[in-house]
Amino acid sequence: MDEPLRHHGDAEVRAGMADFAVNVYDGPRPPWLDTALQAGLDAAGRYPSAATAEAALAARHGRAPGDVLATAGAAEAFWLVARLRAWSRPVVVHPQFTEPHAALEQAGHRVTEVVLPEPFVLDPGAVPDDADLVVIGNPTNPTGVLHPRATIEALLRDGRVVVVDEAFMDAVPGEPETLTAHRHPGLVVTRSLTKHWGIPGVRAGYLLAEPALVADLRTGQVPWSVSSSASAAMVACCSREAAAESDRRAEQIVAWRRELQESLSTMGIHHLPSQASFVLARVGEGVHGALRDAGVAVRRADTFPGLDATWVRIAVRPPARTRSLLDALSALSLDALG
């Protein structure tokens, strides 16, 4: 297996560095979420059950409980899909989060890469007709592209499973392109609670699909893989209070991202218009390492198929914190001129 596929943003950050590599909301957890996590910890003396969490998640999305499978982060869902069948031609649409690709290779599958050209907009016609599994992110990590729902629906067909990674959809106000309410025998939508709610260490995620597909995926799950704390977080994040806070965070991310992108434009740095909590920018080869030397961590992008060392992914942060990144980039530009 190609090890770059297993590289993630957390590997970029050392103690004391300004972190623009990890796509986790930059703010404190709500008190109600801490209360739920503590309740989950108090329940740790019993073997966990995700049934209550799955019922709450189903209600949130207007689905039946049998349509939901709670997972140990969205990453577990990719590994369950990889081992679901003897896929004849699994396709991963790149650039995107590489864990689904890595999981498929680890399960012994030969992956067909469909690499989109810049600006990385999905063309359903680029996917081979004989693909029996297609994986795509929406909005896509690391490009920030939000594909129209109808474009992804065009990938659906009999005999094919389409996995849509919506790990960053809650950063999009109103979630207009989500497929969580769409029903199709071959559609799997994965979601994550770790980014938007700042709990990556809890490993809380889930998938939505038709009951037969959920049941098949459940058979491959390790018993008790979803902890009591993760289940408690899932229930808490389905409340009305959570919905209001989620909307507020999404709007705040939009404002933070706008300021970052405007600053990058002013500096003449090419970047993509993003709909997620990060921005893909073409800063030039060697800048990633120079920023590290300056104490600023951004996500290298050359581990994503379709990108090279001139690109970096920048996590959205409050403007006051973003200034450290912009100052470092400005200093590098001045050094280049001098």
Ligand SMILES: Cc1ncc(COP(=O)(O)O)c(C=O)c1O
The other form holds:
Amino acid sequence: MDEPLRHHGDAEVRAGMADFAVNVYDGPRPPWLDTALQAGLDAAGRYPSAATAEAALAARHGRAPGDVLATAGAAEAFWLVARLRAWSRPVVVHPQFTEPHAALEQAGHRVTEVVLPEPFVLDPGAVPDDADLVVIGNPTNPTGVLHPRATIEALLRDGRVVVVDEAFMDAVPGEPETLTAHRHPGLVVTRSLTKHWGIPGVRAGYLLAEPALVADLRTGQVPWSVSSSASAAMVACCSREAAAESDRRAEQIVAWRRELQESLSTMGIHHLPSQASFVLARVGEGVHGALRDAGVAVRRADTFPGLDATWVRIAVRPPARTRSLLDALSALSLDALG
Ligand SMILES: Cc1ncc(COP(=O)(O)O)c(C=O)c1O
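Let me have the form predicted together with the named molecule next, following on from the form predicted on its own.
Following is the full complex, with the preceding chain placed first.
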């Protein structure tokens, strides 16, 4: 592994392995989403426009169309932010998804890391006053911590851009801490359709911000970067039917996660009280590799600043599927005992 910050869960899964490394919802795509994706493909003979998708997303979040920029996954948003300005003191709050940090470095910036200690709860006072950019995830990957909206709002100030990565917010029932409706000249909220709708290959995401900031970010975007299928998926996922299915999935993730966490507790494995579709567990050094040898992929955590090789991130799956992971973990502890 050359670049730890560019390492992601998908690199951990080989054919035939049980996948607990990639955090996408473990269930079939809704038929209406397949219909939309097909319609997007049918439109592939023309250059795409994301205008309709942006209007639908704006309506969904109670915002104006000028407040939305559709992106090729949330990942594109991080690259746009990295190239937006000559940041003097960009700060990334870790442990968190490392792509925003990598994008900033790629754009030539020196990143200041604010590394939160366990239990990884945001302390706004830990962010340097002179930070002109702050990036934070909510709920945070890989810790599963859901920061209160008010705590993140405390980071906002004149002359600073605060990026809140809400890629996993739709896994939180009711989304009580979302900042999508909050208006502030320096606030950028990024969202993703990848996880909740199980479409990493489509590359569908967006950001919400004040119109002036959206316009500046749009300037840096590669023309036509959002495909017709991604736009069609965005429109479809704004429907009432989608909202109901989204809520159902969020509740299901809570139930699946509870079962996983109860089993980990029974096995005496330390883990965090996650609010997302994954759980960060301290299984001990060497367990990641041993699980891998047993055909079970969990996400290594030592590539996240602030964590080490004793931690792994486990994707929440239906209990019947989770069994294979728990059985493999039990077999390892038996081996250790025997
Ligand atoms: C916290 C977080 N944000 C953003 C992304 C990027 O998502 P997308 O597929 O929308 O680019 C990921 C992907 O793993 C993620 O974990």
